[in-house]
Amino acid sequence: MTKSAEMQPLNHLLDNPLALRQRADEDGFLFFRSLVPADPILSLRQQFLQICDKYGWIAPGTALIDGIADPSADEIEPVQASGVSMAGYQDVQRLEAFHRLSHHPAIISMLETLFGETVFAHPRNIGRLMIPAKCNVPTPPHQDYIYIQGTNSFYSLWMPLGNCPRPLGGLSTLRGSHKWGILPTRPAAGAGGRAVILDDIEQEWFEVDFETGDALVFHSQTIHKSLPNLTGNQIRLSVDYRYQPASQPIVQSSNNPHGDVLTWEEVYEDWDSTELRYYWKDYQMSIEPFDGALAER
């Protein structure tokens, strides 16, 4: 049986580490209203949409900030589940503000409370510019761990760049699924190319109408999926950031630009600041090999 329920904000637990950890252990996810101030999010939204406009994916005569797609965008050949072309996604990866947002003090503070130790932010950040095109289908139910690996103690943070009501295609999580182990998968359309097999499993999916600044944080093995974009012409913009306790192991690919679409030298070429360049080299973390067989399980 499949049912859905409303996510409840947990901001009141941010000053209660024990209760926050207990809730994360029970549910496998945490939802926060207005965790991050709107200004840096809306600024990054503007930059994402400027990239869309550069390649002709914004409908003429519409306000850029609204993110209304031109019908011609239906011909995009997206890479790395970004929703956009290789050239467009390379431009996304070059944005200093995109990478800087993952280090926002409000995010790091929340995760320090959750982990109880130093937080390591993965530099392999993912931007999604999900233009409602025939090639951009919803992400199927999956667990992040098989694609990331290293420690299973990492958490993913998903945040929309602007309001994201359910009809725009937000994220949905399966409560308690982080306790089910690594489930078998089968090929599926959408990001990752595989879906966990949930046949005959009772499912309780949690959803919400996201607002600017809201964030969803979930365990590496929590099953989650995206909802379909039912708007017909509005682009869903979001970021995926990942974090782990700094004492835990990591795989080398998590320190590379997402999808290896650029080198770090190319990413950093036009940055104004040197503060975050190669920051992960300051951490003494053990490196584990990536198990390709697990990713195809």
Ligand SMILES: O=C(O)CCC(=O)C(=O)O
Contents of the next structure:
Amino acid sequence: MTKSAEMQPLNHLLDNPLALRQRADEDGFLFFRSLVPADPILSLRQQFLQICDKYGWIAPGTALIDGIADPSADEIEPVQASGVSMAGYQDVQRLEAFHRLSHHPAIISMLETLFGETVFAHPRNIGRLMIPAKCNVPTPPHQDYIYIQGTNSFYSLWMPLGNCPRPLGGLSTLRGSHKWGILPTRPAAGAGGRAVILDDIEQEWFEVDFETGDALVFHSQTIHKSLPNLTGNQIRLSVDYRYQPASQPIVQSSNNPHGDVLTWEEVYEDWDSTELRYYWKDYQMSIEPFDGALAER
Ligand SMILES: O=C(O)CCC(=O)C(=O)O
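Next block: the form predicted together with this ligand, after the form predicted on its own:
And the full complex, kicking off with our chain again.
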């Protein structure tokens, strides 16, 4: 049986580490309203949409900030489940503000409370510009662990760049699923290319109408999926970032740009600041091999 329920904001637990950890342990996800101030999010939204505009994916005569797709965007061949072409996604990866947002003090402070130790922000950040075109289908139910590995104590943070009510296709999580182990998968369309097999499992999916600044944080093994974009013409813009306790091992690819679409040198070419360049080299972390078979079992 499949049910859906509303995610409840947990901002009141931000100064109560034990209660926050208990909730994460019980449910496998945490939802916060207005965790991050709107300014850096809306500024990044603008930058993502300028990239869409550069490639002609914005409907002429519409306000850029509304993110209304041009029907010609149907011809895009998206890379790395980013929703956009290789050239467009390389432009996203070059954005300093995109990488900087993953280090926002409000995010790091929340994760320090959750982990109770130094937080390591993976530099392999993912941006999604989900144009409602035939090439972009909803993200199937999956567990991030099989794609990331290293440690199962990492958490993913998903944040829309702007309001994301349910019909725009926000993220939905399956409560308690982080305790079910690594589930078998089958090939599926959408991000990751595989779906967890849930045929006989009773499922309680949690959803919410996301607003600018809201963040969903979930355990590496929590099953999650996106809702379908039912708007017909609005682009769903979001980021997903990953974090782990700095004492835990990591795989090498988590320190590479997502999808290896550029080298770090190329990513950094036009950055104003040097502060975040190669920051992960300052951490002494043990490097684990990536198990390719696990990603396809
Ligand atoms: O944004 C999406 O559609 C997928 C995001 C996701 O799977 C994740 O954050 O791990």
